[in-house]
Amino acid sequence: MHSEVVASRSAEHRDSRESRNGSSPHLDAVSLAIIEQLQEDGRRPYAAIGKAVGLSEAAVRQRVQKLLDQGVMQIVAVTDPLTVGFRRQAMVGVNVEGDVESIAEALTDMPEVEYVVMTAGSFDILAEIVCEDDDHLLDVINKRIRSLPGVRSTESFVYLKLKKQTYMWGTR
């Protein structure tokens, strides 16, 4: 397990930011540099970040708290699902009749669903699911996702091997 800073792209954070001030927060060069420092090491001391970006430890602490409060980033422990007992992962494409938002919202309420994105293309929604085993995955897809009113069809893409998972897209 390691600590990572995840620059938030989730609708929950984006919606909460926009509802507070009407637009996404403006990030200056110093805030972007702080984010990059934390993406390299989410446990980096504020004093070390301050030295790298030219601020005091207290100023970095305030900036980080503001970035967290605005939903710009999260500091989380990222685990390898296999090492903590989740041996089956899949991306599930979902086709919907009617309101896509309501189905996406229902998927976000399922604890096994880690990632939900509404898309343009072959699927209306893509959902990443992390489960203990194949039986658990079957239960989630067959009994919970397919039973949602409005779900027309699903297609599952079971992960055989995860080659890359990173949250280091920086602030480009």
Given for the second form:
There are 2 protein chains.
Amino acid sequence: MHSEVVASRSAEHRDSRESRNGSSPHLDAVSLAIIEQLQEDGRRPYAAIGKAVGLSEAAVRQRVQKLLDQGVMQIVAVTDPLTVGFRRQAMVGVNVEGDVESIAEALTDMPEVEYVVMTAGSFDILAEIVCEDDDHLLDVINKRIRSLPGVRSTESFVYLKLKKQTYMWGTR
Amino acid sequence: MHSEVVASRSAEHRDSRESRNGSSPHLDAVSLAIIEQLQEDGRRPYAAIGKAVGLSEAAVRQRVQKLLDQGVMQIVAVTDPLTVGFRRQAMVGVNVEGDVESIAEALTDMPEVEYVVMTAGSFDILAEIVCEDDDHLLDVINKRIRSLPGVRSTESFVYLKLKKQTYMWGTR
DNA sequence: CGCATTGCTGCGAAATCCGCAGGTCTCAGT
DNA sequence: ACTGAGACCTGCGGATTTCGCAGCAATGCG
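The form predicted on its own done, now the form predicted in complex with the DNA:
So here's everything in the complex, that chain up top.
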């Protein structure tokens, strides 16, 4: 408290634990910066990241490992569905009678369903479907989803053109 | 060992141009397998991938570089929005009069908008919004989206619970 | 005050990445 | 058929990166 000589490190340290965002797990500014680096290039070397955020290579490595272990982030390859052979996609709004959660669970188990979210509004659930062609899409929606007990109705929005798809959460 | 490798290579090579999916850029089974490896772990060493798909380290490296250059895939960190401080998300359906594309363009330019897709159905556009809190969300929807000239109406679906979020395109 | 915990640094050793020089195969074009 | 261009793979050093570990400062707690 009276020692100002060694203040530089301790100051940075205090900064790191305050963390301007009040999110659930404490996620300080340095970790945020590391995530940003890895959002630009998931394979960027730890040393390069360290240089960018002001940390040693080993420290970056430990932080990244921890973020992965905690499930805060994952480093993965993401592909453009079209180039990988999935030519039909759709968002499906679902209305449910009874237990919404169990229907959501059932949707989650379908491999063609990439995205499931429970919502407030005129749909109980939104689900994104990724299929190879029209037949496949039709099959999933009509045969598999509408036939689930508890599904009252569905409405489909077939994708015409994907305009934006980013993974830049945590930035800004 | 040598002869076996050569034989399998030529066989795979013929496979590669048939490739059960008729997607735009020719994407053979080996590249598919490489992508699957990187979907499990975006930082997996090239040598390990090579062992898994039956290629040398250098060959895997060249293929990955090409896939990245072509934009077929990208290797990035993806985060859970909630843990990074974004507590409100919503899907917004938009109806447009006039040029749909230009409205989609305008949405694309907003940093809070993570996802924009033009659709067939009762909405012209679906956009996913990621915000810090309710005020922020309200601001984006009411002040910025509804005020765009050409936007006839919007309908919002606030996220209550995210059930599934995968990046496993190209597998299955 | 002593002690456990957390998080960072620094440093070798091991593993990985990278560029480059061949080699094989395919496919035009003369 | 021959040849040259192009695509793709392998193998091999050397540079770089990753990894594990020991040491150390700061924090929290009984």
